[in-house]
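Only one chain comes next, encoded as structure tokens, the form predicted alone.
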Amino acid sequence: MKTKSKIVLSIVLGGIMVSAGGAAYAGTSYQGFNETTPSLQQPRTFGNQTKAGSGVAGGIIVDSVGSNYTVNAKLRTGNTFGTEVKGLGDSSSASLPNSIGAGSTTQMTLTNNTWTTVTVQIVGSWRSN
């Protein structure tokens, strides 16, 4: 293979790899989840998305929550947390207010209600924006 062809091939393959990696964790795209929250309001934190806009509200869509339980959701980065939205149940959605800066790696934190003594399965999707 000629040197010029190798350079073009490297650039094309590098661009494909960057595009694939960036799309999976874009904060403006919803990312599916299927998580189990611990009992007694212990948090389950998961996912990594790069926040696109400073202070822009994220979002959550809850498809289903085990039994008749509800869950609470908030965004976080390090020790910075967004406002917790409480009482999300089956087929619900919510905006997740926060002051997290653009470019920050952001996670979703879910908890059960205070006196829920069992683990609860939650299925849905979220974005950090």
Contents of the next structure:
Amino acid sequence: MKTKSKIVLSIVLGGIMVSAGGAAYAGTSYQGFNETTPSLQQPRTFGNQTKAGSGVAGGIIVDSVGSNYTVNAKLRTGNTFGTEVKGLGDSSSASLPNSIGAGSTTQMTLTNNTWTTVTVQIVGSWRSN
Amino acid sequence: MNASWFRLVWLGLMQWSRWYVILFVVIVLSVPIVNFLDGFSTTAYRDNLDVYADMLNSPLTLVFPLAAVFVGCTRFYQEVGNRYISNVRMRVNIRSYISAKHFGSVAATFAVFFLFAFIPFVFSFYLWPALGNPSVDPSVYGMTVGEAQLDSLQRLTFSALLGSGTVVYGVVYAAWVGAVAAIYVSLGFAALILMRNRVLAMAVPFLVYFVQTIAAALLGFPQVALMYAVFPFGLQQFSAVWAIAPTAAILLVCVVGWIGIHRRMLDLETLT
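Cool, the form predicted alone is there; where's the form predicted together with the partner chain?
Zooming out: every chain and molecule, the one shown earlier first.
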């Protein structure tokens, strides 16, 4: 194989590996998010992380919540939810207790307060652990 | 004010003993606790302030003025509709009757909504710890008990009052909720006298509350919303001035309305 072909092949394989890593995020490291939650406590579920340890608490770091609202968060896999933490504002954090098994594809669910009548932008990071 | 005026107030309060009013008051007072018990087991709370916030964050938050007006104005709504006042004014001074009726309704509504906020306060700050504080775990939020206490002072509008003592916070905040309910009842009472459409008059306080809250949220200033003025949950802490100012504006409208009513009371169509 010519040198030029090897370089092209390396770039293509490298790209595939990087994108594959993005689809199944390592659950032990924090993954950033910038999400908009619907009004009236409708959930916004996002992310796909592979749970590393059974029942190990995840984590969320909230950098900012639009218009000084607060947000609620919990982990989710299928129809199984972790314990909800409530009232997270700007520059706050919490662990996310759960009973989700290792290897499960885990998502984050954010909700506004029940009577927040507008959508709210939330920036932060999370991990399923 | 004389003995007959106080007798009128007393007679007005006695009319509250009707079964449907008592049933509605019992429902109003039990909603926060039922709402909390329905979901506490799936939630982690920092402290008892979080428990209290979750209790008051009930469906009544959205229809608060409607509940207040139902409690405080239903009897007067019936009297206006039945032309009862036309008969009363032949026997009693109409100014005395209306002012006694108004005072009795405002005072009773204040009492009901004071309890609406105070009973959950006792439940969350005194009864819940006695039960072992289920679901309260500040370590979930990376805090110790002491850090959660400090954080609570900066968490919600009015929660800085916890620095003056738990009871001070509970009593002052419950009095605030009672006072706001009383203002909406006063507004509803005035609307029933000034408007011919009684159903619309009963809805006026709710419409003002709801539309102003939506408008404040859409403009990006939820801190001035009438809903967050009385139930500051789901919002980070703001100065109490933001809560008091819009409610004071409603009070001002009430005062102006009642001055107008007292000046024209003998000519008002709804009272003749």
